[in-house]
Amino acid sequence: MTRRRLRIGLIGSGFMGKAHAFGYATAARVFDLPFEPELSCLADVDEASAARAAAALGFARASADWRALVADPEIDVVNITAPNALHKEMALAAIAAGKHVYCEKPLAPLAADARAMAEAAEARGVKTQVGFNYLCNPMLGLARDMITAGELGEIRGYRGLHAEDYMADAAGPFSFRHEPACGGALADIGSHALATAEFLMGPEAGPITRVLGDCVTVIGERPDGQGGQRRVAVDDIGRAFLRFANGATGSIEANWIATGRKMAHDFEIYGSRGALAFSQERFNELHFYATEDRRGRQGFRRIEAGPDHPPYGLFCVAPGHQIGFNDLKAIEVAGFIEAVAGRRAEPFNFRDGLRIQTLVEAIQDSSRAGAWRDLP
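This sequence as a structure, only the one chain, the form predicted alone:
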């Protein structure tokens, strides 16, 4: 039986554009999808760049005009991996054209923009997805299941960290990520830390209800590419103390100048009966401590990812052989396509993306004021 095609239009072919393209290709082979994703058109900054990327990533057509891609009746899904400040305009145009929209995080630089995007999508009845693919890790799903099942007992504390060093060199040039509209480290990678905190803690501890932020610009100016220097106004490090609905407390840190760290998306969760620890740098492992273990035998035990942790088994039949970053994107793609087909709810839609941006802005506002801020 021939499956109906789901025609994909991708805007942007950088790091995340490639990850999305790989995600569609892998998902089509690994999962029993209701649609066959077809890489139809890729748009980039100019014809040459678009043509090169389309050929390399397997897209049938290329364009230098993202608006033409959005308006194309042959496109079913508009996939946005352009710089953050462009997300709103592109997404609203796609929604108005009746397209489903898959947008890489953060959804928008401002919560007001994210709200406009979410409300437009809901009014138009299109499906949406925000790219938080770390949440698709089977080990995070296992952690959430263990918390929900009460294996950690009463949840008391949370520590989250997202640290990388891609901005650690002060001689590195000013980029779009340093534009005030892009929000700094907290918005760029702290959004992952916040999404993970609520994904894991939500079932037991409830949502984050209060925040106390501290956002710091460490490298105050960067080369502008024209022989001069340009002032940096966004944070290099963003931290926040957190209060959850059940009274649990915690913290998160976003740090893009963390020398030596390449992908430290980590968490620790402490409960009355046990604890969990995880690092994205070894993301096929989850570490579990149980207070019921007898004295002299206590300690964190390693749980290794395997076929018992769906959907790992669809990628590999053997435990310990590990899945990778692009496989997480394939899992995310599969969930979104299932939602487009009406088989499940959207895994992480624009309304969820709005929630994360609301948390980011509350932390930024708290940092400026030096005071706690309550969340709705």
Given for the second form:
Protein chains: 4
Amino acid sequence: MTRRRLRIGLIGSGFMGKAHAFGYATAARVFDLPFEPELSCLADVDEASAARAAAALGFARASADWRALVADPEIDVVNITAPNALHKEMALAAIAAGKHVYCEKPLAPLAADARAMAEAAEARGVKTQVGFNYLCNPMLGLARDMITAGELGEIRGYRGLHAEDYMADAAGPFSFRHEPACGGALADIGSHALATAEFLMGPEAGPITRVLGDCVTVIGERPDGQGGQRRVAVDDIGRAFLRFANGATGSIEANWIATGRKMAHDFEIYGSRGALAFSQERFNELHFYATEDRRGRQGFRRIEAGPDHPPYGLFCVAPGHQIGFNDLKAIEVAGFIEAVAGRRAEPFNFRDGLRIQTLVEAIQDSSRAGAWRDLP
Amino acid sequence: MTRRRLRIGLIGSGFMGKAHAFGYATAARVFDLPFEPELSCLADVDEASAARAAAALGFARASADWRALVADPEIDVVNITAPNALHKEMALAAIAAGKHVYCEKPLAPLAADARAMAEAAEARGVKTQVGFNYLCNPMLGLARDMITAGELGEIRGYRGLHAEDYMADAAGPFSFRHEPACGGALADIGSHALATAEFLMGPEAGPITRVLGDCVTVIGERPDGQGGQRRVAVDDIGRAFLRFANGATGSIEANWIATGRKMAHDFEIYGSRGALAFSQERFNELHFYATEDRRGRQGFRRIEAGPDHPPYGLFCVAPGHQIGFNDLKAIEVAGFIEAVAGRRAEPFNFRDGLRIQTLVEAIQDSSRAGAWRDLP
Amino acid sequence: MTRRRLRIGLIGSGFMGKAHAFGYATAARVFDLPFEPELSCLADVDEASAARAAAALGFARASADWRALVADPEIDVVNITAPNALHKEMALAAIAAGKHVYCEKPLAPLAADARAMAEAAEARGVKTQVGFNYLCNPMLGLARDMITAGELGEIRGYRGLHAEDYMADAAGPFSFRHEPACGGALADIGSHALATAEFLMGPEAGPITRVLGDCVTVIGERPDGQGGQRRVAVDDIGRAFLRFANGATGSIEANWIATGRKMAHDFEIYGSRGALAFSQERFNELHFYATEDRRGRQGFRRIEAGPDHPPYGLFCVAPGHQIGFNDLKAIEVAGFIEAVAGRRAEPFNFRDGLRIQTLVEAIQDSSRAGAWRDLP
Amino acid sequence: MTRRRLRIGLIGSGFMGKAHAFGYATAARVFDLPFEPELSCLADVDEASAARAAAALGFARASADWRALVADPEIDVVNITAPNALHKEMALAAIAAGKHVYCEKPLAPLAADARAMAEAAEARGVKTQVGFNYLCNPMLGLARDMITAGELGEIRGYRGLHAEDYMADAAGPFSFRHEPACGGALADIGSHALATAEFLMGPEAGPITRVLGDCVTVIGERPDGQGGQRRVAVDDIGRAFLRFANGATGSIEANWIATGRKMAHDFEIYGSRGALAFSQERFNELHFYATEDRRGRQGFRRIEAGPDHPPYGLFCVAPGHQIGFNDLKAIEVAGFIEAVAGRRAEPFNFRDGLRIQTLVEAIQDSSRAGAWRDLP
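Since we've got the form predicted alone here, give me the form predicted together with another copy of the chain too.
Shown next: the complete complex, the earlier chain at its head.
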């Protein structure tokens, strides 16, 4: 009855740091986990920040030195939610110390770095995870299961979108997300659209094999915070046409200046026997059209999330009550803990994270060249 | 920095027991609470069940004797999620022991019992709470604030609905919810519709002053679990016309055989300057119509929950990401803990719970008489 | 191939007069009618108005004397779209002259008058029609067919609504619709809600047998157009609980001060095997939930109007293209012309119109008494 | 008061032939036209078909010889709804005979042919129209007006879609639409998406200047109607990235195998101050997001079509009642008649139709080359 503890070290305490902390707290209550996660240590940029965040988020200890955290023998898992540019160094150090590593997306700004990280983890034999939490939605699992089971028939077309408006204000200052190394909207949120596309289509249609990109910078300069303007080179909108291994085609759009859109991580999938439509703005619903429905009675049906769609039922026994964004994170956390225990494969490991980075770079490269690019 | 602990004793471990446990875990991480809640003891019908639930939900101890839990000096707050028929006895015992009490809804099957509970708590000076968690939705808070601020102008009409289909199958067995003492759909979910109506309308339109009820039993008998059928006398659908203190009128419907509806806790409110529409099926949205919008540009606008709608921002800094059902429970838990600390009034105490019971009974009585009934 | 002409005389040229003229023009093109309708004569309050309207709407002749039109041997059908208060006199004169009569709703302000009209028509053997055009929607026909065919199983609950906001502005002047004889929101638009309820439920659940009403005046006085205010006594909101012959229960609400609602002629129907939901705001859709759908795949499905839903296909061979309000009127016109030719029963004759008036008055009477009323 | 007649000759009596006939009938009643359209003659493939269609659609005469119709001095306007491959020959003959010509889309399978037609019409000085009826929707007019008036600020992104499923069944036979000369989904319905994109964006963002295409054949062969299979070479899905003159970027997708979609002629437009979203599946609505709305009250608002959106008010004086597909055609007809009378510029003439053909061919060419193409 007394489960082994899994001692968590968290680096960073911003939006995603909090989401990780919430995720562990919820996962520990909702799931029957093989380990009892223990929030052991939180590292942040300085002692005061770290101590404050540790207290607020429930970590036992605080540290201003992520290297100490990574080396700490009292830590089993290192969670990295620090700025993207630091992911590689932190992850490699943690891997070297034999820790399991759970890194926020994107795994690294460059595919080459992501590759080094994936290979290091595999060589060392530690478990890894990259935080693509939208994939943890029971309704995405349902969609994938339906596709894999053939409920849509032969898959013929895919259209994905990730649109938000957090960069729509041209008066918003130049931030780390506008650094060339960060990659722009395609890397930041197009990565979600790509991950979802391969998650859903993969088992049936195979991976993406070719891309044709269209990445554009719309707001060419932003306030530099010192009274001047600074040039922006990364894309505000990133689009791509896609080819899947089975010949199915599709497209995605990533747009962080999509005025009015707060979380449009949407898709529509057309098969020979049915179709699916989904919007993250109403992510407890999946819309399903079946050609086998009786004539005159056909239509997209709004399936509401419920206990028939695991692991929804662990959160709530009644359908229609809905899970939230932080619950998606808890599902992600639980999946990783189960993988650490060897109960299941890693849900989305560094190799998967590298894959997304590879796709992003292929699209960026295609866009620059104005020509199709094959994926490895 | 070390907060005082608030030691929680939970009675019951079903749907709502779990929701309470999840609520404490999340509230402790998300809110800056005056106390650190500690899941101290869980009581259930027998030792095995209690031990199993305590382990699963993170309680330190387990007990097969709720009376021992209630009397335990190491417990500060007693949470009651046992069957409705036991609420009164448990709550009175807890109050007598000087505990704060957090009881699931309905407070008691009879208003007279609820009154005894409210009066005992007030006499003893303990804090109380009844679990009307839908009221904790940031979008309901927004709606109430908008009404109170006059954004809708003079309030003229209200239409509330709580429709689910968990009793729609006539082959579903007779359960404790079909016992006459439980009161049927009106008491079970109409209580939510009534609580929401007074929550939203109260500050501006005043409380409900008159009701005209229509309670009907549709499925007149159900399997008794022993091969026979048992007669059902409680209502499957409960409707009421309403009068508010300011003269505004409205209606509510409670329906637990509403085939296809999973969580339609909906309302529509019409004022002289605007209107609101809401459905719990998409509870991170509030739809707002303003007559002052420019001509030709008017329409219901879909406001998505975000940091502008507290306490959403404590869960997530980005709008549109959505909170879930368990998060509503966490907000409820946090409100109660703050009330225990004296930081705020009790969000929904036993007196409020009594009010709902009084409304339910007035509607039932009105339905039997086929005539309007005044509220006290 | 040359069809007999059906010579139409229209009295009135306002909103509904136009809709009739459009209806004939469209019906003649869309349907294979037994007669060729001919817009023969239009009567209005004075010669200039009549001449102008006749030219605009395509009538061959104009008249300032409706009595002359009614007596004209060159007229076969009299269409009455004049103010409600005049319906009776006009209709009785037309019936006496042996004309078929197509009268806008409400048939008459008082059921007694409507009865006299229905009986006169039956005695004289002329065909009659009352303009309840929402019933002509292919999706309402579909709903009725589904209910009648048992696709919803046993019908258990009904909720109807007709909400608009054309009277929401308290500064809007007192008009003929505020005259006590006109009857208020319940008579004006609640009549639609009642007609739809009996149209859909009738074949399966039988007619409405009992009502409990709640009619309220919200805006108690309005500008009289002469600088003063005039008292309003008719209802702005009319609600009713309903009993159907088979024991099913329901409710309707009529509300002409429903700020933001332009055409919410909505319903939701719950059966033991399925449910239907509809909104006139999107009247080319019907939402259908079937309990027999596979587990985990259940949900309201949005059926879009198409050729599978007659007579949609006569308007457009492709689904999803949508018909409009005037097309509903054309279907109504076609149904009446077919009835005049003896091809089918009258879709909604004076006897049916009387029925609605009877329901309206029973609800008004019930509201005044605060008690249930049986229907004859 | 007696208007000059405009004598219409119609070639073809299928889906679009009917829509034209309905359009004239409705336009004549709804609009105050400078001419009274007269359905003079209908030509079809043989005498029996022509006679039958003429009777059904209300044409005075019938003909099996379109050349005779075109040459008939009693005809003022020639409406061409015959198969696409015949458009050019018919139109040139009509132009040569000095007739105004109203041709269904696509103007011609090849841009070169369309150019010859446009130039011939301009040289002869006759008025022309191509049937892009979706542009006639009052809500598209509203969208264009809002964009032009700056209500969206600087326009930054466009996403268009035209998805239907009329070709989704692989067992559906090879038809004239699968002939290489017809061009596939991009030409058939992508033409609508392109027309809408330039209609909306043109005044503010300028025309499309560059395209990158992706046209794919998914169902590679279809039953030839004689027991065999016939190879299909045209695209089932046609996509394009777009550049507008002002630098704004966008995309369109045309898809005629989009299972479940009946009429998804949709768009979303992002500007610096606002956004618009639209779906033809609910074409009486336009969704508008304004950044200037008060904080915490922002959201896409659902504007329902009404008299504030001309010419809706000519069809119906009350908002929310909705116009239908055939009404769009009536608006198109009215616009052309007004252009013939010199009251306004031609709404969408052969030069505009050529423009669409040019865009289609540029996208097809780009797709074959896998490279961007500049537009002239």
